[in-house]
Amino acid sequence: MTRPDTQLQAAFAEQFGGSSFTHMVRAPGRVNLMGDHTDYNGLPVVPMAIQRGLTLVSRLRKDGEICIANTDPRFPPRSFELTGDIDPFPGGDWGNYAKAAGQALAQRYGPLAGFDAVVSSDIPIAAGLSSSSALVMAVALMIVDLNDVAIGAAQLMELIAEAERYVGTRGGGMDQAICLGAQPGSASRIDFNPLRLTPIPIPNGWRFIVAFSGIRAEKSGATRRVYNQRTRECEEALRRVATALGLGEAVSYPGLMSGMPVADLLAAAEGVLEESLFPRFRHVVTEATRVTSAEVALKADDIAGFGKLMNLSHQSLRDDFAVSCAALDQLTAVALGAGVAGARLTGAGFGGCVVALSPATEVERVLHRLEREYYIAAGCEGELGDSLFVAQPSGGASVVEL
């Protein structure tokens, strides 16, 4: 982990004065390679942490207050008392992500000491690259470290996944797990219940290109309502199919899929699910099979096979789960036209980013085509560093004492 830059040092001195910070967390963003909208259904995913991340520097306080500032002027300073019952800021406020971590840890381990902190991030905001979960995890790790809280990595991943629901989104545990548990040079297959991460090295000749659509994927307001609606639809589809098969309402998606081939499940589901629910169910179960196939392709260095799975995943997210949009579809089409092995939306959808898989030898040509045919064609000017870059498989979050 590198030392904090002068911008952070100056921002901390301006905000808090006195002595400098003593601790630093670096928490990465992530790009999901396969398995979207499966984690909250208990089914596996294959993400990887990226070189873009969030840095939080802090100094211990003598009371239980957390005072946190941001080098980005769009996010004003926030402060709150670290207790087990913290009232949220208004919906969409960035401070709620810090409160989410604080409340969860205070409920389990309080009373706890607070800290002064400044945050800086080079993860594009609301781009579907998990900037919010990086913030929650960074605050959590700082609370744990400064208070000498004894908690294992897997416990913390699960606690913070649940904690993040404080902001109102009924998500799964992928983002928190990869943020903390990623291994450099690798993606990870993440399974749930119990949580476990299996590193999968990225082949040397593969490059994953991240391209931001320009549509912000805010998990608040109308987008949050649709996201949570998808969660409810998946739960209702599972309940009806399990009941029709005589399995009872307690069965999970993994339990359902372990007992019957996907083709038979889909045949059974089609008979009991109406037109609005069947496509949601079909996406979940077929996406889970694509995760397993993607893991095999990664291990076999089968770039064509992995790319085909990415294309099928995007089609399913677009047609069955209805979380794509015109900009994401256009980006994938441009990438495929440039000759990538595969391309798909990544993350929750409703905007955000596309991830495209290219042979290393073709990356510059693909980047040029994306710049010319998507960004310049749309009137984008200036540097594209936050919108178009090659993801580097990176390690998970950690704390250092300076």
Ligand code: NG1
The other form holds:
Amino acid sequence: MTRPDTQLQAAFAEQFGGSSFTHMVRAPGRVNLMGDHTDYNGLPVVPMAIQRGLTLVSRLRKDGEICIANTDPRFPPRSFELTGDIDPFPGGDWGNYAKAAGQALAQRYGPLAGFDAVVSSDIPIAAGLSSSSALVMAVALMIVDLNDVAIGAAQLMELIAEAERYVGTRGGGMDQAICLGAQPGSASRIDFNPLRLTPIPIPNGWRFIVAFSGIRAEKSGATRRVYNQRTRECEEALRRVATALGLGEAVSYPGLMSGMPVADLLAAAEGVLEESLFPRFRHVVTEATRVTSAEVALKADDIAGFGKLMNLSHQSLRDDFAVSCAALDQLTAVALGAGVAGARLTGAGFGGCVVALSPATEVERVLHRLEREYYIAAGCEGELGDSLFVAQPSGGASVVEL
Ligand code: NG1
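Could you switch over to the form predicted together with the named molecule, since the one displayed so far is the form predicted on its own?
Let's see the whole complex now, leading with the same chain.
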């Protein structure tokens, strides 16, 4: 891990009366390659951590207060007492992500000492690259390290996935797991209940391009409502299909899928789910099969096969799960027109980013086409580095004492 930059040192000194910090956490963002809206249904995903991340520097306090500032002026300093019952800031406040981690750890391991901290991040915000989970995980790791909390990695991933629901999203466990458990050079297949991460090396000649649509999908606003609506629709579809098949309400999506082939499951579901719910169900179960096929394609260095799965995934997210939007569809179309192996929206959708897979030999040409036909065509000028970049498969979050 590199040392913190001078901007962070100056920000910390300014915020906390000239003193300096002793610990640093680096937590990456992620791009999801396959399996969206499957994690909260207990079904697998294949994300990878990226080179963009969040740095949190801090120094232990003698009391139980967390005082946290941000180098991004949009996020004013926040402080709160680290207890097992923390009142949230108003909805949408960035400090709630720190409170989420703090409350969960204090409930289990309190009383805990707090810290003074400054955060700096280069993960685009509300872009489906998991900037929020990087913050929750960074705060959690810092609390764990400064307080010598004895907790294993898998336990921390699961605790923090649950903890992030503090902000009001009924999310799954993908983001927290990959943020902590990623291996450099690899994506990971993640299975849930129990949580398992299996690294899958990215073949040398593959490049994943991340392209931001320009539409922010703020989870604190309207996006949260639709996201939570999808989680409820999936639960409802599961309950009805399981009941119709005489399986009882305790069955999970993985349980359902292990019991019969997907084609039979879909035929049974179509008979019991109304028109609005059946496509949601179809997305979830077909996306899970695409995750397994994607793992096979990755291991076989089958770029064309992986690309086709990405295209099918995008169609399913757009048509069956209804989480795409015109800008994401346009961006995938431009990428496909530029000759990529495949392209799909990544993360929750409703805006955010597209991920496109290109052979390394073609990547510069594809980047130029995207720049010209999407960004310049829309009137964007200047540096595009935050909106358009090649993702490097990176390692997971870690903490160092400086
Ligand atoms: P993003 O894309 O970061 O909003 C969300 C959920 C994931 C997963 C994806 C969709 C959170 C913190 N993250 O991610 O668990 O459900 O949507 O696949 O809620």
